[in-house]
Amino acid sequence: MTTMVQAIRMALHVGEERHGVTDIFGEDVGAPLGGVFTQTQGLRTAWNSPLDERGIVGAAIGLALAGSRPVAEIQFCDYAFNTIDLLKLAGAMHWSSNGDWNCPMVVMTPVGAGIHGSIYHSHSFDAQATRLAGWKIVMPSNPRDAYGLLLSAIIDPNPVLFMAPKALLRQKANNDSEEVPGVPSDERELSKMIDAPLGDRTKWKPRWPDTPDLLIPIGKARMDRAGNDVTVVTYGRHVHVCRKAAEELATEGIDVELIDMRSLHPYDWDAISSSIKKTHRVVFVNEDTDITNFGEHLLRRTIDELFYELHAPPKVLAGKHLPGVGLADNLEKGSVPQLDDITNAIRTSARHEP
C-alpha cells in the first residue's frame, strides 16, 4: 500500500511531466535530501531555496506572475506565520486585478501534532489559512486524496494551499479506496521504484509508475462512514481518530456518520448540511486552538441555517488555546483532541434528549 508521502511525490512528478509545473522548491526540497519527509525525492524540477520562508513565498508569487507554475514548500507550517502578508497578496491578485492576472501557485506545508515535534513543529494552520481570502485550501487524510487533491491544486489557475498532516505522511492506504491508481500491488516494488536508497544517491534515478490524472475536485467532501445518529465533521489526521471513535460507539448502538471535509475552502456545505438534517446532531473536530477556530465558523453557520433541525447542541472539539504543543507525550495528548475526548463528545451528543 502507498504512503501519503509517496502519493505526494508521484503527484508532483505527474505535475512536472504533464501539467506544466516548472519549479518545485523550498528548504532541503532538492537533492540530496528531497524534502525533510522525502516528498520531493527524484523530481526533475526540485531545487533548494535559502532558509527564508518569506523569500520562498515571494519567489513563488513572482514565478507565477511571470508565467511559470511553481510548487513552493514551507518546511513546517509553524514557519508560515511570518509570511501572512505575502500570502494575502497572492490571494488578492486575481480579485484586485479584476480578473486580469492569475497567480497559479501551490504552497505545500506539513501541519499538526502527532509526531512529538514540540513547540516549533506541531502547530496547526487551519484557522489562519481560512482567513486568507482568495486561497483554496485542502487537507487530505489518505494517499489517494493527497494525490488527487495535489493534482487539482497544481492545475488550478490561482493559489492553493496544500496542508499535509505530518502524522499521516508515513501512513499507508487502509484499503483500495485510499490507494493511488496505477501503483504496483507490491508495496516493496513501489519503494524500490521511487524511494531513494540510503547513502550515495548521485547515480540513483526513480522509475515512476504510470499513474493517471486523477483529479479530486477541490470543495467536495468525502463520506467516510454513513450513519444515522450523529454527524461528525473533520479532516486530516482526525478522520482516522474519529473513525475509531465511531467503531467503538457502534458497539453501544450509536451510529455515527463521518464526513471528511478534504477542502477547508471552498467547503462542501451541501454535504455537511444534508448530513445534519439526517442525524440532527453534529460534532466538529479539529486540532487547531479553540479560540477563533475554523470549526466555530461551521458551528455558527449550523445555528444560523439549521437551528430548528438540531436535537442537541452542536459542538466544536478542538485543541487547547496554548502557545504550542509540548514535547512530552502527556503534554501533546493534553493539547489536542484524543480518542476518548472524541468518543465522549459524540456519546454526549447522541444521548442528549431533544
Given for the second form:
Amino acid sequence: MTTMVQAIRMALHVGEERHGVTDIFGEDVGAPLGGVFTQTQGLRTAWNSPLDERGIVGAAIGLALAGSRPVAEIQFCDYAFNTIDLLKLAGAMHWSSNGDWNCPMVVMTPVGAGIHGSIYHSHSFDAQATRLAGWKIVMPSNPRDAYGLLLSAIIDPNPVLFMAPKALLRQKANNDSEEVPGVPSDERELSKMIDAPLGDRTKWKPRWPDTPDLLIPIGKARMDRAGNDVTVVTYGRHVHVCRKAAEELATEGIDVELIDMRSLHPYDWDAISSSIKKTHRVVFVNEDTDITNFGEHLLRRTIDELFYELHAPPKVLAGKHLPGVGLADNLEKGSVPQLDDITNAIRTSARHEP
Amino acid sequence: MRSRYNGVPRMTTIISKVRNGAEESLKPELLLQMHDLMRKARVLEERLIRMQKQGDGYFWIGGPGEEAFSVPLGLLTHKGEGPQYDYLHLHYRASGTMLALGADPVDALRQMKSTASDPYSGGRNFASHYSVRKWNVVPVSSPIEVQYAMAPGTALAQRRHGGTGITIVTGGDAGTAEGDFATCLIWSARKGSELPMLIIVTNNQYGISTPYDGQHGEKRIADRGAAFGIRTLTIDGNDPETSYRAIKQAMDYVRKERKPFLLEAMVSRLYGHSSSSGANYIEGEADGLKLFEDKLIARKLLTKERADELNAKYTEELLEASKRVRDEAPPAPEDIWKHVFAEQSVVGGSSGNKGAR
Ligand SMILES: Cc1ncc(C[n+]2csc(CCOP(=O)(O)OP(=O)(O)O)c2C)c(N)n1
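Got the form predicted on its own; could you also share the form predicted together with the partner chain?
So here's everything in the complex, that chain up top.
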C-alpha cells in the first residue's frame, strides 16, 4: 500500500510530465534529500531554495505571473506565518487587477500535531488558510486523495494551498479505496521504484509507475461513512480518529455519518447541509486552536441556515487555545482532540433530548 | 531649513556622470521626448492631487519629483507580454514610467475617481496602483517591499526562457529595511543561478516622515549589493540624462550577462508622501523637471514659450478629461464578487504555460 508521501511524489511527477509543472522548490526539496518527509525525491524539476519562506512564496508568485507552474513548499506550516501578506497578495492578484492577472501556483505544507513535533512543528494552519480569500485550500486524509487533490491543485488557474497532515504522511492506504490507481500491488516493488536509497543517491533514478490523471475536484467532500444519527464533519488526520469513534459508537447503536471535507475552501456545503438535514445533529472536529476556528464558521452557518433542523446543540471540537502543542505525551494529548473526546462529543449529541 | 542630506552623501558626491558612455550625448529628439513625458507626468500628478482635494478621489499617492528617473526607465523598458519582455514590479511612484510606456493618463484619472472603467483595478485600488498584463506590469500593491520578494520569480522564469527580457523592480529607500529587500539580493545573486534583474531603489531620503539618517547605518543603499557581488551604482536621479545613461548601462549589463544590477537613484519628493500629509508643493527640494527645462532652454533645444505651451496643453487636456471621468459609472455593489477566482489561466503571454486545461 502506498504512503501519502509517495502519493504526493507521484502526483508531482505527473504534474511535471503532463501538466506543465516547471518548479518544485523549497527548503531541502531538491536532491539529495528530496524533502524532509521524502515527498520530493527523484523529481526532475525539484530544487533547493534559500532558507527564506517569504522568498519562497514571493518567487512562486513571480514564477506563476510569468507563466510558469510552480509548486512551492513551506517545510512546516509553523513557518508560513511570516508569509501571510505574500499569501494574501497571491490571493488578491486576480481580484485586485479586476481579472487581468491570475496566479496559478501551489503551496504545499505539512500541518498539525500527532508526531510529537513539539511547539513549532505541530501548528495547524486551517484558520489562517481559510481567511485567505482568493485561495483554494485542500487537505487530504489518505494517499489517493492526496494524489488527486494535488493534481487538481496543479492544474487550477488559482493559488491552491495543499495542506498535508504530517501525522499521515508516512501512513499507508488502509484499503483499495485509499490507494493511488496504477501503482504496483506489491508495496516493496513500489518502494524500490520510487524511494531514494540511503547513502549515495547520485546515480539513482526513480522508475515511475504509470499512474493516471486522477483529478479529485476541489470543493467536493467525501462521504467516509454513511449513517443516520449524528453528522461528523472533519478533514485530514481526524478523519481516521473520527472513523474509529464511529466504529466504537456503532457498538452502542449510534450510527455516525462521517464527512471528510477534503476542501476547506471552496467547501462542500451541500454535502454538509444535506447530512445535517438527515441526522439533525452535528459535530465539527479539527485540531486547530479553538478560538476563531474554521469549525466555528461551519457552526455559524449551520445555525444561520439550519437552526430549525437541529435536535441537539451543534458542537465544535478543536484544539485548546494555547500558544503551542507541548512535547510531552500528556501535553500533546491534552491539547488536541483525542479519540475519547470525540466519542464523548458524538455520544452527547446523539443522546441529547430536544 | 535643515539639509535633507544629513548623514547621507550629498548629491555632489554621488556619481552624476555614468562611467561608460558618460560623454556620449543623447539625441535632441530623445531629450525633448523625455521632457514632454516628464511634463505630462507632472501635470498628471498635479491633476490627481487636485481631484483628490476636490473630492473626486479618496487618496493620492504618486511620483512628482521622480520623473527624471521614472520616464527614462519607461522609455528603456522592453514592453510586451511574457518572459521575452521585461517585467515591471513597480511601486506607487511610477506614473512617469507608465506614461513613457504609452499609458493613457486618463486611465489614471479613472483609477483616482474609482470608476468601473478604471483599467488597472476596476475601482478597487488607489491611484498609481497600476496593473497591465499585456505590458508585464505586475499589479502594484500597497504593502511596502513585497515586490522585491516576487520579482525573483519572474526573473527565474526569464533566466530559464533565455533571450533579453529582464525583471525590473522599484521601491523607496525606507522600505529596504524590510526583509524582502534582502530576499531580493539573496535570490538574485545565488552562484550559478544569478537572475536577470534590475533592482532599483529610488531614494527620496524619507519613509513617510522618518528621515533616512538615523535609520540606516549603511552610507548608500547600493553598498548592500557589494556583499553579494552585485554590480551597483548610485546616481542623481533628478537628472534625466544621467538616469537614462545609467539605466541603459545597467540594463545592457543585465540583458547580456543575465545577472543582477542594483541601481540607487537619489530623487525628490515634491508633494510630500501622499494626500495624508497634505500633498502640497515642498520648497527646497530639487525639481528635476524644472532643472531639465532650464537646461534645454539654455542649450536652445527648447524655448520658454514652447515649454509653457506644453504645460498649458496638458493641463487643459487633463482638466477636461477629469470632468468627463466624473460622469463615468462607478462599479456596481455586486461587482465585489467578480474575479475572486480565475476560470482559466491567462498569464505568461504566448510562451505561457496554460496548464493541462
Ligand atoms: C509593509 C508596510 N508597512 C508600512 C506601510 C505604510 N507606509 C506606506 S508608504 C511608507 C513609507 C515608504 O517609504 P519608502 O520605502 O522610502 O518609499 P517612498 O514612499 O518614500 O517612496 C509606509 C511606512 C506599508 N504600506 N506597508
